[in-house]
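Read the single chain below, which is given as structure tokens and is the form predicted alone.
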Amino acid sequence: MSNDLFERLGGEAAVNAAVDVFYRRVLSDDRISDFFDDVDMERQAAKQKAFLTMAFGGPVHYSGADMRKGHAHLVARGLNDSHFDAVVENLVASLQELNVPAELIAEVGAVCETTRNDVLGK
């Protein structure tokens, strides 16, 4: 067994399964919707497919904005702990859904928490 998450997670089908169910519930999450409203999500579904690839030890196709680059703009419309807590938890909800074991989740939570000072620009 690899010890790469990507893989244990089941590998690039896996996380395209997961970034397609996480984005339904973010949009249907009141606490945090607002931010995508003018977000092309096709585009924005692909490039969190290719960064959660890449943040989970797969191949690295993500060629995005750096974290806090890429989320300043949301920074500055009030994004803060709150809403990354709802996004956390929306991408935990999904894997639950797809049946992904939860040691595996609470990689996934740990490599996300990783992230939340750049997001959050601090």
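Residue numbers count along the first chain shown, from 1. Note that the rigid core is defined as the largest set of C-alphas that superpose within 1.5 Å between two forms. Since this is a predicted model, take the numbers as computed values, not measurements. First, how it differs from the form predicted in complex with its partner chain.
Annotation for residue 52: C-alpha shift of 2 angstroms or more between the two forms, rigid core superposed.
Residue displacement note: residue 76 has its CA displaced by under 2 Å between the two forms (rigid core superposed).
In a rigid-core overlay of the protein, residue 61 has its C-alpha displaced by at least 2 Å between the two forms.
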Given for the second form:
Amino acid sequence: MSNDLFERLGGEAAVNAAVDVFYRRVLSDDRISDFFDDVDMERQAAKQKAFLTMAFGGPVHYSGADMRKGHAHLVARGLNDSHFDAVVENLVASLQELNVPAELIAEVGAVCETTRNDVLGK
Amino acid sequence: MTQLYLNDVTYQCEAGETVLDALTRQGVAVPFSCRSGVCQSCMMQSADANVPSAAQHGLKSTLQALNYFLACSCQPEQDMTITLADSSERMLPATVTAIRQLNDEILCVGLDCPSLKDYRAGQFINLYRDETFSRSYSLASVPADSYLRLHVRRLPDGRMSNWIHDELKLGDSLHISPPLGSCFYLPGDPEQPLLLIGTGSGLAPLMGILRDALSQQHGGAIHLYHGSRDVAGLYLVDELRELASQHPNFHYAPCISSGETVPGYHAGRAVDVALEAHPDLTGWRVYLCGNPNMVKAARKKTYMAKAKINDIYADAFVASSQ
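Would you generate the structure of this protein in the form predicted in complex with its partner chain, following the form predicted alone above?
Up next: the whole complex, starting with the chain shown before.
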């Protein structure tokens, strides 16, 4: 994983382009849409933007403890590995739709994978 | 627990309690209406800079710099010395200049308010019956109109709306707040197609937005879907048909959700009729006003139909608070 991944992906402009596509995919995926169906769509979209910035290796630094705390209420509702995989799958499909090169998508996937245990409270 | 110091009296604020809840629980009359950080009726000022940022959300930067905050959104992190915001800033005198029945349950109220000059069609004001009792109403007028127009729907247990319907008379004096809200027309992209969806008296801000867009020579298509259960629940139908005949880019679709078919009206919920006609909203700007459940569902449906989140404007109001 390279520190300049964020720049190679296109920085904040790339995040802005990806968030609309990604969040729309997530909301239409019955496996996980319930976890994302916030009353306040703008706030939920802002959270997804922060997530993408992190996954792109950008300037957002969550600690493992932040990740655990932020997802604990979802784990209590049954969030598990299959949901985590579905989110990553939607992220990969979004980036493919935006013609991001496969090797960069693989790097994004690797960043996501580093958060799995904290997100799922393992 | 934190302490609130107000007018030389100390009040207790429990953990997790808002300033508004703490003060009203202890018998202090604080003006409020929406309780959700939108209407700004409960604005207060802190003597110190120890205001949680969430309590200043939506306030003008000048007010933020002066430590103004919304009591309903403020859970104090430390003791606060506070005062009610100056009511002369908050309450502008107005006179009732027109009252017109729009249908069985909706009244158009015209107000002359000389000190309110600048507003954007589609914004809302708070109307005060007295110092502490207010409700929010969208502006259906445009600034070029000679007076402000509100559409007031009579609600079964609505203390404000029943008072307006039954007692308000021409020439009466009352007070309103300065204009608030960010659901209005922006002239930046004159060729962008606009989709306006409203139910019931949610037509009010859409009427303002529509007339503003037309007067600013908006060139793109403008589609208005106004929905109600039956024909009697709609209003300004003739005026809107007339506007549509005068402006080739404006299309008006009155919608009835009861299931009956009436010539000249679309059958179905406004949002469903709209999305059937326009399944792909890529590049569109969307305005949603009216019943909160409709607004919530329509926000998601129009987003799924590929409108960008930043291009979807919704009336901030929760009608149940009225």
